[in-house]
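Heads up, the chain below is alone and in the form predicted alone; it's given as structure tokens.
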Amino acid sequence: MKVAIIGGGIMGCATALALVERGCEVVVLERAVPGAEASSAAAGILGAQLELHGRGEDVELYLRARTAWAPWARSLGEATGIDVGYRACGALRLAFNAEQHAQLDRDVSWQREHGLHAESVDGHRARQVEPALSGDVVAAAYFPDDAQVDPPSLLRALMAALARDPRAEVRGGTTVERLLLDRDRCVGVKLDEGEVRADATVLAAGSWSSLVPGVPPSMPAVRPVRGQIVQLDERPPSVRAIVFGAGGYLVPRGDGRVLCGSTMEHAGFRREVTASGVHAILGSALACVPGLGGAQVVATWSNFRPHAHGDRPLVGASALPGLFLATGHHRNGILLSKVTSDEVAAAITGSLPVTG
């Protein structure tokens, strides 16, 4: 079995290399460098828990998303010599105000009915966990299994893995031009430069997954949604878990990188870094950790998260016979790259025995 895959971002190669595992051909298409998009940009959170808010829904699917991490990242890391930088380093939501308090609380409690490990500690103990805060903080969400990777260095291991197996073809400066059709079923892609056929395409452009031409029209739209992180530099690091509070995000890396987002601006394509998206940043970050203040400034990056309407990612198979999907995960496709991957090769494989 042939398969074409749209887009070489971390969901596209995660995808490829599940299939080949499966015993299919792949070629994956990348209209310019693979990864250069989202994948690169984002920060990385593992953050089931700290995304639930209140969906009862989502709590199989991202719990079952999180605990698949650990071993992938092992694998990863075994096959190619690539540490993708997992860490099970938790994670705080700040509260700080009485209002917030309640809220977390009610977050706190509704997650513990579920089965799920969670804790409401007051300042003093979220000190304790992470003793660079703020004073001003009087009371925190604690998860402490939530997790993080190191999204650059994760893309690395799965394009070495691909680059290992024979049944795998990576294309980089590709534009699909649409999608090819015969009687009224996707037999794959139309190029610049000519046609890959395919038994099964999958789209997952990311952003752009709309705008590929012959997409269904039923398919949800994708539009971006765009993210602005600000990369710090601390020696030593004084944090250790991520921090949510105030707005924002931290992420520290454990070697003193420490990543500061995310703003979500409805800026179409537009991939500018602003002055009021730094500076929104910069006093989240500084709110929660007032110790950043001397940290060294070292990169700023913005990019698009893929948002599908109905705030539903699109995954497995579409309207178009021979069409998947694998796009619209807006915050979260880190997370769920690894069950999306496996979900999408098995919608395509069927009962095919995995060959390793």
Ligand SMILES: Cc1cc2nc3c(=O)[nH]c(=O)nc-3n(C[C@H](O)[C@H](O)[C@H](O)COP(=O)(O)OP(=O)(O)OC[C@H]3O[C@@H](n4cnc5c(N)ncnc54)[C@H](O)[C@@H]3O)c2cc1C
The other form holds:
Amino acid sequence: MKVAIIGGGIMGCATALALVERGCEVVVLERAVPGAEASSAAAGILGAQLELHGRGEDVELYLRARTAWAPWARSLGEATGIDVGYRACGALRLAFNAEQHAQLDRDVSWQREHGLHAESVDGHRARQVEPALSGDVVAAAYFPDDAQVDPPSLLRALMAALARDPRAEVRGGTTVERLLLDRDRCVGVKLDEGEVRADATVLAAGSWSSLVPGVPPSMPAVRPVRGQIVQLDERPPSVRAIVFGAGGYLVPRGDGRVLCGSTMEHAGFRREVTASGVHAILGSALACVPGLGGAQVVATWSNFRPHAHGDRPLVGASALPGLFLATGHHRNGILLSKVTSDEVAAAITGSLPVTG
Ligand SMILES: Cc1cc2nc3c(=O)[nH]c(=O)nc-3n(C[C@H](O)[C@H](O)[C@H](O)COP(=O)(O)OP(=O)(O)OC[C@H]3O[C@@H](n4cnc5c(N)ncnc54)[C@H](O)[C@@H]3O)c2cc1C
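Return the structure block for the form predicted in complex with the ligand; the form predicted alone was the one displayed.
Complete assembly follows, chain above in first position.
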């Protein structure tokens, strides 16, 4: 079976790998450089518990997604020799006042009732876990099982794994102009030059998914939500866990690099880092860990989270036969990448016989 994949971000590349592992022939069509958009810009938080916010419907999915990560990171590392930076570093959500403290306590009790590891600690105990935290922190929720990965390394490992498989082809600099339709079925894609005919086509074009001509009008619209990141370098490293608080987050890589994020902006496709974005991000970071004030600013960037109308990722078969979706993962595309790619690959290989 031949599969064409539109987009070479985490969704396109992970789905390609899941498909070749199931015996399919795959071509990934990426208009720029694979991994160059949201997927490499992400902070890499695998924040299954951080992101639950009491939404019962996501519990099973988020936990399954997180559980899939440790073995996947290991197997990618073994297959390619590239360390994807998976670390089960734990995460803290901070409270700076009584109202936030009460909310944390509710979240923690709800998660513990669901059998999850979560602890509510006072400010003193939080500073025993992370001594660099601000003295203004009155309490914290601690999620020891949340983890992180380094997205640029992850994308490099996926590309390396695909490059080793003769059934996979990744074409950078190749824009999909539209879906090819034949009697109400998607039969591949039309490119800027030529076309690719395929038994199945996967739409994994991130924030640009709704812009590919031919996608069914019933598909919920996917729109960009801009996020900015500021990367710091502090020596020696002072923080180990992921820290959420004061409207932002910190992701320490363990070697002195600290990613500080992020904004949530409806700014179209304006790939800008703004003064107010950096101001807000660094304000939050320093409110959580004041000692970061002496860290060096080494990089800033922004990119676009693909947000699907209705707030749910679009995964699996679409209303158009032959077209499958792997898009709309918004804030949690890295967390959800392995389970999404497996689900889409299973949907495709279950829908048509695998001919090798
Ligand atoms: C600042 C920021 C921080 C984030 N932090 C986290 C985090 O900590 N944890 C987490 O789980 N998630 C995080 N995310 C979300 C995560 O990055 C996304 O959900 C995920 O990367 C989406 O992957 P994707 O493959 O769908 O999209 P993308 O990575 O954007 O890939 C889509 C690709 O499709 C290509 N494309 C588009 N149109 C066409 C076309 N017509 N023809 C060919 N190619 C096309 C694009 O060039 C692009 O490379 C963050 C996102 C941002 C922006």
